[in-house]
Structures are given as structure tokens and as C-alpha cells.
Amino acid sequence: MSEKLMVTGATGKLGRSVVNLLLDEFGIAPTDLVAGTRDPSKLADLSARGVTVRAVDFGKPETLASAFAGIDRLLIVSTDAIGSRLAGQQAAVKAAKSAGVKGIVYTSAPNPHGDNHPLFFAGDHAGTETAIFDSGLPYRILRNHWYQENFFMGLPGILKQGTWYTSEKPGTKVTYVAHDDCARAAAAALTRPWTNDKSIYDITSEETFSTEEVARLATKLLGKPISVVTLPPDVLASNLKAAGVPEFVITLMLSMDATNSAGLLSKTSDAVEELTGRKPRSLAAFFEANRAALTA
């Protein structure tokens, strides 16, 4: 008898992809896997190519264990509620064991775990993993690194002006790994064999960079000369500020740099080709893919 699998949070860019990974590259069968939504309305054509759509909302624990019942593997898809998701995702990890869950994947944070963390949500992840810790049932755990499609919102402004201005460490090294590398090491971790897993996987590329050796590669390939200017965090939050950038958004690009600065996404990992048999995508192949869209 087959398994059945569940992806949360499958209206999502990342359960999306996963999904439809799962379906087109993986070869499972529609009925063999669930997409969890809270509105189960925005998957009615998953619903028509046969995939069972549940609603599942962390905000209402009281209906989690149902919604996942009959579930033998579950991916958690790390919700967009920063600073409010840790008791959902907490709740969603009881109600797998209640129900039955047999494993659970999760979609972390690089290394989220220790006191003063530089990353500010990165208690949300911590959390949860420990929750799945202590759940006692097998895991894989996916940290994923930052996305490579993350340049889509800073990289076309820096283009435009020229300057790159950061407060991150110079020199610091930084792996980032593309969305869709991310997607297809979750899939895997999702259907490939196991049976009690308590595994970790750092998810990255082959290949770390500084902000400086970045800016040098888009100048090469996208054609547009940029230079890097390193600002103390205060200096740099008032100046953002001052050019109207939201608050959440200073928040998380200082968050972000401090956790560039400390260390935490300056080591490769094989998790990607481990997992999926493919070698993650370079920063060159992004770069050169995206140049109408960077460039605009």
C-alpha cells in the first residue's frame, strides 16, 4: 500500500512547487498525496487532476488533527507569519503525532537555535524544531539558506543607482541557493526511503560569496557597474528610513546582514545533490536567466 503525503501551506509559492513536483517530476500518484490550504477554493485544479485538498489553518489547532488524519508523511511548510507563526506551527507538530503522522519534513532557518540570535524570526524556527524534536517522530529537517530570488527586490534598485549599501561585515561569506533547489529537496525529502530519520540538512549551493564578490559578478553579467558601501547598522537604518523604506522591511535587511556577519551562511553543504541527484543551481545561472527581469 502506498503512502499518502500531505504539503502545507500548498497555495504558497514554496508548497506549490512542491506539489507540483511531487506530481510531475516524482512520479506520485494524485491520489496518494493532500495539499493543505487555508482556502481550499484556490486548488480546485489540484482538486480536478484528482489530489485530495483539506483545509488546514494553524490558527485553529482544535481542527489540525483531523485535517491531517490518515497522513503518513507531512511537509511543513514554514508559514509567512513572522513573529506569530511559532504556536501554530508548534500546534501542527502535536496534531501530526495525535493523528498518526508517521515522519515530518520542515522548512527552517539556517542554523535558528542559541541565545541573542541575529536573525530575528529565528525563534519561530528554533521552536518548531524542537517541538518535532521532542515529538519523538522521525524528521528531516531542511534549512533552507537565503534564495537567490531574493535579489528580485533589492538588486534591480542597486542596478539603477549603482551603490550597494550595507551593513554587513566586508568580506563575509554568504551561500545563496536557488527556490526551486529548495522545492525539489523538499519533494525529495518527502518521498525518498526511510523509516526513523532524525536528519538536518543545510540547504545551500556549491558556492559562497561575499557582498562585494556578488556585486562584481552582477556588474560582469547583467552589465551595470556597482559599488559596495558598508554602513554601521544605525547609520543605515536612518537612511533607509528616511527614503521611506517600511519599518518591517529595515528590520529584516539589518536582521538579515547581522546574520550574514555572524557566520551563519558561510558553508556550503551537498544536501541538494544528496537528496535529489542534481547539483544546485550557480548565482551566474540565476543571473543570467533573470537579466530582463534584474535589469528592468
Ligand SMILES: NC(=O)c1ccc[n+]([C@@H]2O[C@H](COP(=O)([O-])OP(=O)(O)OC[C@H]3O[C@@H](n4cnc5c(N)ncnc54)[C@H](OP(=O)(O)O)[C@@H]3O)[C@@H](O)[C@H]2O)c1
The other form holds:
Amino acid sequence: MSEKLMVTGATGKLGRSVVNLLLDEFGIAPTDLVAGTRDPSKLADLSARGVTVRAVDFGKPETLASAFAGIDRLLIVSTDAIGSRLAGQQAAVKAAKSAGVKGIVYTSAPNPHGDNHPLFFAGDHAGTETAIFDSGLPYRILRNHWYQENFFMGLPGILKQGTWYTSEKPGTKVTYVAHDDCARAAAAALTRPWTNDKSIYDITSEETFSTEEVARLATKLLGKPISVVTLPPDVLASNLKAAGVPEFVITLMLSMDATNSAGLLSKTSDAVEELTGRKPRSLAAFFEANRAALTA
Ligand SMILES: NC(=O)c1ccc[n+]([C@@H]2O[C@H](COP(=O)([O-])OP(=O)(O)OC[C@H]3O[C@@H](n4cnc5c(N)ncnc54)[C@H](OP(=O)(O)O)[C@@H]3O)[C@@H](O)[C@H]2O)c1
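Next up, the form predicted in complex with the named molecule in place of the form predicted alone?
Expanding to the full complex; the earlier chain stays at the top.
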């Protein structure tokens, strides 16, 4: 008998991509798939394809055991409630265990454990991973490194002004990974035959770049010169504040710079190819495919 698979956060970009891949490329029958979301009305198209859609809200722990009933393998997509999602995600792990789920896949962050972590929300992921480890269930943790798609946020502005202000230590290497490679790795992790897995995968591309190297690559492929200016974190923060950048975005940017500077994303792995059988997308391919959006 085939296993029942569930993807939480199925209206989100990652969850939706995983569901599409499972149906369209991984050969999963709609009847073996359950899509979880806070708002099932947004997934009418999946219902029409024969996928079961269930309400799943980690903020309503009392509903989770029934939401996960009958599920064999569960992909928990970390939520976007950065800094306030740990309790809900811990509740999801607990409910999965009591509902009889046999294996959990979780989308985590790079190197999330450790005291005084430079990434302010690392504790959300470390705490969720620990809940999964403590559950005794088989798991496949996917530590997704920075999405290449994050460049859609800052890079168009940098290309326009020609200057990239950063607080990252010069020369620090970072690996960026395609969102689609993260989704494909998650679909593979959910479906490849399970044993008593206790696996952690670093989901990365095959390359690392310093900010200077990203700037040079962007200049070459997108045709606009960029110079990198390194500022102390407090100076960068006050300049961004003066420019009207929201506090949360400033905190996020500085925290990611500090995490990069600590070398926590400086190593590549072959996990994407191991899981998916495909080479991960390069940053050059991302820039080339998205030239219009990045230079608009
Ligand atoms: N590595 C990186 O660079 C990077 C960048 C951005 C984000 N992330 C992380 O990766 C995750 C997936 O990325 P994405 O691109 O799919 O983000 P997204 O499109 O913003 O999706 C956010 C997800 O959070 C879910 N969610 C929010 N509150 C929830 C709750 N109370 N209970 C259950 N699910 C809840 C949403 O599900 P429904 O609305 O369907 O309920 C949705 O799937 C993000 O949530 C974040 O943790 C990583």
C-alpha cells in the first residue's frame, strides 16, 4: 500500500512548488497526497485534482493531531512567522508523533544550533530540529541555505544606484541555492524510500561567493557596474534607518550579514544532487534567467 504524504504551508511558494513537483514529476497519485494550509479555500484547484486539502494551522495546536491523522510522511515547511513560530512548530512535531506519522521532513536553516547565534531567528529552527530529534521519529532535516531568489529584494536597487552597502566581512564566502532546488530536494526527501533515517542535509549550490564576487558576476551578466562598500553594522543600520528602511528589514539584513561573516554558509554540499539526481542551479544561471526582473 502506498504511503500518505502531507505538505504543510501548501499555499506558500515552497509548499506549493513541492506539491506541484510531487504530482507532476514525482508520480505521486493525488489520492496519496494531502495539502495542509491555514486557508483551504485557496487550494480549490488541488481539491479539483483529487488532492485532499486539510486545514493546518500550527497556531491551533489542539487541531493538529486530527489534521495529521492517517499521514505517513510529513513535510513541515517552516513558517514565515519569524521569531514567533517555534511553539507552533514544536506543537506540530508533537502532534505528528501522537497522530502516528512515521517520518518528518523539515525545512531548516544553515547551522542553526549554538549560543549567541548571529542569525536572530536561528533558535526557531534549532528548537524545531531538537523537537524532531527528541520525538524519536525518523527525520530528514533540510537546512536550506539562502535562496538565490532573495536577490530579487535588494539587487535591483543596488544595480540602480551602483553601490552595494554591506556589513559582511570582506572575502566571506556564501553559498546561495535555487528555491526550485530546495523544493525538489524536499519532494525527494519526502518520497525516497525511508529506513530509520536520521539525516541532515545542507541544501546548497555547488559554488560559494564573496559579496565582491557576486557584484562582479552581476556586473558581467546584468551589464551594470557595482562597487561594494563595507560599513560597520551600526553605521549601516543608521544609514538604512535614515533611508526609511523598516526596522525588521534592517535587523534581518544585519543578522544575515553577521551569519555570513561567521562563515556559517561557507561550505557547499552535494545534497541537492544526491537527493534529486540533478546539479543545483548556478548563480550565473539565476542572473541570466532573471535579467529583466533584476534590472527593471
Ligand atoms: N533560505 C532562505 O533564504 C529563506 C528565505 C525566505 C524564507 N525562508 C523560509 O522558508 C519557508 C518557506 O519559504 P517560502 O518561500 O515558501 O515562504 P512563503 O511563501 O512566505 O510561505 C510561508 C509559509 O508559512 C506558512 N505558515 C504561516 N503561518 C503558518 C501557521 N500558523 N501554520 C502553518 N503554516 C504557516 C504558510 O502556509 P499557509 O499560508 O498555506 O498556511 C506558507 O507556506 C519560509 O516560511 C521561511 O521559513 C527561507
